[in-house]
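First, one chain by itself: the form predicted on its own, in structure tokens.
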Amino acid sequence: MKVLIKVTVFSLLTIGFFAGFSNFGIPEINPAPPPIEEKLDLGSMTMERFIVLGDKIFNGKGTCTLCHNAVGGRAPMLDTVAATAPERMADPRYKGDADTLEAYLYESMVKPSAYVVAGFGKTGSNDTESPMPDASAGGISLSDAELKAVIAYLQDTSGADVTVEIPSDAAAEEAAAPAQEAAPAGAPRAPHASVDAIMAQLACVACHKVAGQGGEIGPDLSGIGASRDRDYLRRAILEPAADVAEGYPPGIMPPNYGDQLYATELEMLINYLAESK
């Protein structure tokens, strides 16, 4: 009986120690607040504010700058799109229906393979398929009003007249994309409780296929656990330049994901990928 009591006490102390350590001993990795969905008060919005909204979406939720940047060269720059769009729509390779800059920009976001700029297509597609995902679906899921705000921003920054009309049905837009309440300034966010939420925060499907869905700019993660162990996956997230996947140029993956996750979120993501066989 004494032995049983000793074993029980030891077991309880051990469990208590590991529980306490997992909750208080593992530091969180400098979490950053997730993108906050814009609450669209379209009824009172001016065009200037609509363009500013497009700027925020382009550089934030839309994850556009992951590829449309001067450093990585993974997608065309868009600051001259007003000048280049007419010749692209006249190109024999163009498969879309747009006849204006506004329509071309909208089409490029929701049907990116309608026209692929030479040199920016999927590998082996001869520039007939775009690696860019549909911005209105998947992990990005921009609403119609958000897409139009991005168009207004791109028209403005490329020197064209802004032809977009601000949608008037605010209630319908808010119902389609419910807004999250913003946390108080400086308040840390709560850790995400699901892998889907973590992947949405990091916009993984903008570049990777996950469970068969997503982009093809980065390696397909659908069955990554069959060939890579947890140590490799952890290093790939925290130090993406340390071991670049064959066939992909360096610099594709942002190096600051470790600064955006709690340790528990990182381990959830690693476990999910490791178990994807």
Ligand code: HEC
Given for the second form:
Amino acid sequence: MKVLIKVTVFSLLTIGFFAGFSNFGIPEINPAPPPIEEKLDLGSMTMERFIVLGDKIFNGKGTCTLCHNAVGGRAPMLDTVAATAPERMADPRYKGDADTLEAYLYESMVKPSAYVVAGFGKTGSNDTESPMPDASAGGISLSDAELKAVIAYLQDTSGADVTVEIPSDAAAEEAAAPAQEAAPAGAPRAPHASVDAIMAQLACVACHKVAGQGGEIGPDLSGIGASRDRDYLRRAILEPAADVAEGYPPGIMPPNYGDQLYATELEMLINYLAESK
Ligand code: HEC
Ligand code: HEC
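Here we have the form predicted on its own; I need the corresponding form predicted together with the ligand.
Complete assembly follows, chain above in first position.
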């Protein structure tokens, strides 16, 4: 009888052990999740997400904050644009066709010279030509959906009602946005292998013409190697305040490229510029 009890207890313990083991000890193997549905749900974009997308573009790919920032004084601040736009459109100097804030913002981005805010025109143009590049072309090349996202963001931040309609391809732009965001100053990133990529990342072409293309806030760099040597170029990039190019305002070229460039990238830039003759 004693033996039978022992055998029974032993069996129960054994069964219990295996039962418990199988419940807790064996790692659960989940079947692989089904592949993520590639098709984007275009209907699900909300205005809130669209405004966030506009914020990302304004601060990243759009390069807007390079000029529209509180420190440089290079371009008007846009947080009051809802209030100032009606005055701009009513100004006799206004040459555009906009009659709403939305249309004014769109026009400002794609035809900056339709109205040039007093004191901000290209040097010597008597405020008839804007130094702002067309955001839908050239180095910035925002798509229509991206331009609309920026408008939504600017309407929202300046306290106006957001009137833009979310375009059908907005979700695709949102999906692509993180990859396009510019790295914040000094953020770790992989060094670039080409001068084009360095200049694009650091937005040199927003202010300078390089190989004939780009902005006009700074001197044309297309043939700079003919008049400037390597030491000068190195100093111009690392310490823009050391020599200020004649006819150009000081304090506009960002002073912190030394923190953002890898040494190899700096050498590539200097070589490229020195050889541009
Ligand atoms: C290279 C410098 C530069 C960049 C980059 C730039 N802007 Fe401008 N922007 C200016 C200047 C200068 C003005 C003022 C002259 C004028 O009215 O065109 C201006 C004017 C504007 C105005 C009209 C402001 C007003 O008070 O009426 C808007 C709106 C605007 N920019 C939006 C943008 C947006 C959005 C971006 C990014 C997609 C951008 N800008 C990128 C320089 C720049
Ligand atoms: C926000 C506008 C802006 C950006 C961005 C910018 N620069 Fe400049 N840069 C200027 C201005 C304005 C000057 C002229 C005033 C001065 O010398 O500081 C200048 C001057 C220079 C000069 C000296 C030119 C001469 O003839 O003396 C060089 C070289 C130069 N920049 C290279 C670069 C490179 C390379 C980049 C990108 C890594 C860059 N800049 C980005 C505005 C800019």
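Positions refer to the first chain, counted from 1. Definition used throughout: the rigid core is the maximal C-alpha set that superposes within 1.5 Å between two forms. Note that the structure is predicted; figures quoted are calculated from it, not measured.
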**OP:** Establish whether a shift of 2 Å or more occurs at the C-alpha of I51 between the two forms, with the two forms superposed on the rigid core.
**Re:** no
Subject >> C-alpha of A145 moved at least 2 Å between the two forms on rigid core >> reply: no
**OP:** Answer yes if the CA of G60 moves 2 Å or more between the two forms after aligning the rigid core, and no otherwise.
**Re:** no
**OP:** For E265, give the CA shift between the two forms in Å, the superposition being done on the rigid core.
**Re:** 4.2
